[in-house]
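First, one chain by itself: the form predicted on its own, in structure tokens.
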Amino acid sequence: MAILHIDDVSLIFPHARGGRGVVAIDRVSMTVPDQAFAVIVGPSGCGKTTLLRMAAGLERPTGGTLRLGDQCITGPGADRGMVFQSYTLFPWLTVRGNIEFGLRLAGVSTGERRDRCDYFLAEVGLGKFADAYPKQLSGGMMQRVAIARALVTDPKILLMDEPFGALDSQTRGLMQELLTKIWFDTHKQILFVTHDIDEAIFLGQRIHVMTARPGRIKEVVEVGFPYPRSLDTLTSPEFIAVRQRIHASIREEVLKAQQDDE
């Protein structure tokens, strides 16, 4: 079971002049079950991305531990796929070349690379663009390539840092629907960071709401809408009720932070 365990994790950024450091994350504990779709939301600057980067092994905690299954997370690894907000594709490689890149490094045979790449090209709807280069693609298409590249190596968990934040609203909605379909098809464990409450509710099964800095887990909201989801979900009474609850929770944190800064 590839369960992600974040146990009593803290991160303190040292002061540039040797003074008291800044506490970014404060004793956070959370669990992402195998095959679950979990989302982190919270006020700006609460440490959402920092927590995700620690799960990716890109940041080391000051205290506490992170584990994926039985393995402690001490750095990046092939067991974790990462999708960033920026389009991190290799411009000199085709769509197929980008998706197969990790498989090539792992020594996977040519035939298996092609088969696995073809499967995910179909999943993200880019079968006709296998030989195109990134400069020939739209932003949404490039993120589809990035998702396929992260999934093709069969990581235990997919870590996503606001991957749709730079897209226009129409493309963003289509990408959200696509991601719920991919998750429904693959049941790959996902930890997704976003500042968009509607996006969090539309995508996730379990939403972790963080406090203002220092970031802590304020509450966990379970979302019961069935998959795959459609944009009609956004107008349901159940969706609106969850949105009001999370919006009120985050607003309370923003107001607290403003009062502390005064």
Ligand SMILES: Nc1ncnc2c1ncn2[C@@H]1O[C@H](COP(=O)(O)OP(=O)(O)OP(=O)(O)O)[C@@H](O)[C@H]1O
Second form
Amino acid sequence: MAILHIDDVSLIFPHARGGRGVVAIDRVSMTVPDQAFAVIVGPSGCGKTTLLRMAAGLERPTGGTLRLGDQCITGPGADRGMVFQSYTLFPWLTVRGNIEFGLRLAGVSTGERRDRCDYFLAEVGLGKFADAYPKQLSGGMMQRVAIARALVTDPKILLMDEPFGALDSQTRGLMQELLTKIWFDTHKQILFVTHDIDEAIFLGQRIHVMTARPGRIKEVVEVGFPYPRSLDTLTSPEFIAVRQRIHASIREEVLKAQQDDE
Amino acid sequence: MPKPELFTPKQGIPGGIYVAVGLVSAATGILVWCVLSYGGLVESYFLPTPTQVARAFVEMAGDGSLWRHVWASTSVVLTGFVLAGCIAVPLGILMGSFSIVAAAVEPVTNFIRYLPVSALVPLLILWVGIGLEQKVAVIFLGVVFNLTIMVADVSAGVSKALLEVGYTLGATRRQVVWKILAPATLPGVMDALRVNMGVAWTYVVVAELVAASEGLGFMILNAMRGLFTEVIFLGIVVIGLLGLITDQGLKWLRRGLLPWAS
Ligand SMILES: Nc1ncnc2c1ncn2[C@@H]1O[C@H](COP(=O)(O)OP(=O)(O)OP(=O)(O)O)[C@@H](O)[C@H]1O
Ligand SMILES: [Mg+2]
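Please give the other form, namely the form predicted in complex with the named molecule, since only the form predicted on its own has been shown so far.
Let's see the whole complex now, leading with the same chain.
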């Protein structure tokens, strides 16, 4: 178990044809404590994906450092699992094949692979679909497999980039409940990114509100609802109060960004 | 039952109607042929009657010469095609995903790609002689550049996210290439092979233009000298049928080997 430190990190994407680059992330500092469920919420295009990709090691910061425990993050690795917004199952592998992929790379024995895969298949409720191919699954099922695939190798932290963004609202609600249950069961450290304020409050313990271009952390809101969370959480007065607050905060940002664009 | 909509774009039609339209279309072609030839509207050394073609078939199948030609052409086409595939598929996969390979290969392939292969025949004769190698080389050259570029497109189309998932699951670069990039390209590669198998067959006459003593191309060219038009027709029909058979075979192979691809 380890703490994720994001320390004064910036990322400037170079402009395609010379010129000034795009400042996607501007001097962001935050920490995700051990076993915590942290969420980053912010308007579209504010740099959430970029920040998460840096934590995954898929993007290099142009300034600052990221550390997991006492290890500097210099590239991707199996100690940080990632669930992407788009569907990224390997279509040529069955559900089981997908989930076992990382274990095979790590040279885990057949028997143990089976056991661990079965455990997470049950955890995401897909035991019956072990031998199905991705093309036979719905969007929600594919994302459940993706979550199981990221968890099965027992990473130190799970990075999630709007994994439920493409789902219909019914399915999304169920997936959010499932995720709070998984977190309650495993206390796996999670950094979850979304632009959906309700989703952020429903899921997280700590919500980092991000500003639009250049991306910065504007404020951090603590949310204390007990886990696993359910529909009742959504209707409690505290929920509505927190939501008002974050709404106002992000609205301010979006308006500011629009003025800058004009 | 509602009346089927036959003229709506992207709208399927009932299977029975599909087959019926195909039969009518083929029958119309044959009917026109019959009217023109049996009706004596066109001289028989320009357009033989179906009876004459059938008689040529019976005769040449009976004395075995037809099968000798079929075998000669098939072996030339398959050898050239397989050799081209062995080079083009791996090269194309690398070219589509490694810019450095693309930079090295693209100028050459794009230059040669539009050259008619027949223009290279004299050079080939000079370099490899007039034996079997020359015929195989014509098919090889006819296929290899086009196939490389089509496979490169397939490879370039593989979602980068799929490779990134691999890295976050602990894969090395080599593992990403072999265990993700390669399988991900398979359906597209099979399609490219199918298209280029057709291309290979279209080069059979060019391949047997010079110093051949057997093969369907030779059979056709030889028949032209004696004005045996019915043999020319027979050759054309047989090449068409062989193309059709290999195409169906590859289609069947794709479905059998890649049940996961839609
Ligand atoms: N590879 C890249 N090259 C150049 N600019 C980029 C690149 N990736 C992202 N950007 C820019 O960086 C900014 C942040 O992008 P990012 O995808 O991180 O935002 P986001 O908050 O995830 O948005 P969304 O909610 O739409 O997913 C955007 O202005 C985007 O145009
Ligand atoms: Mg994003």
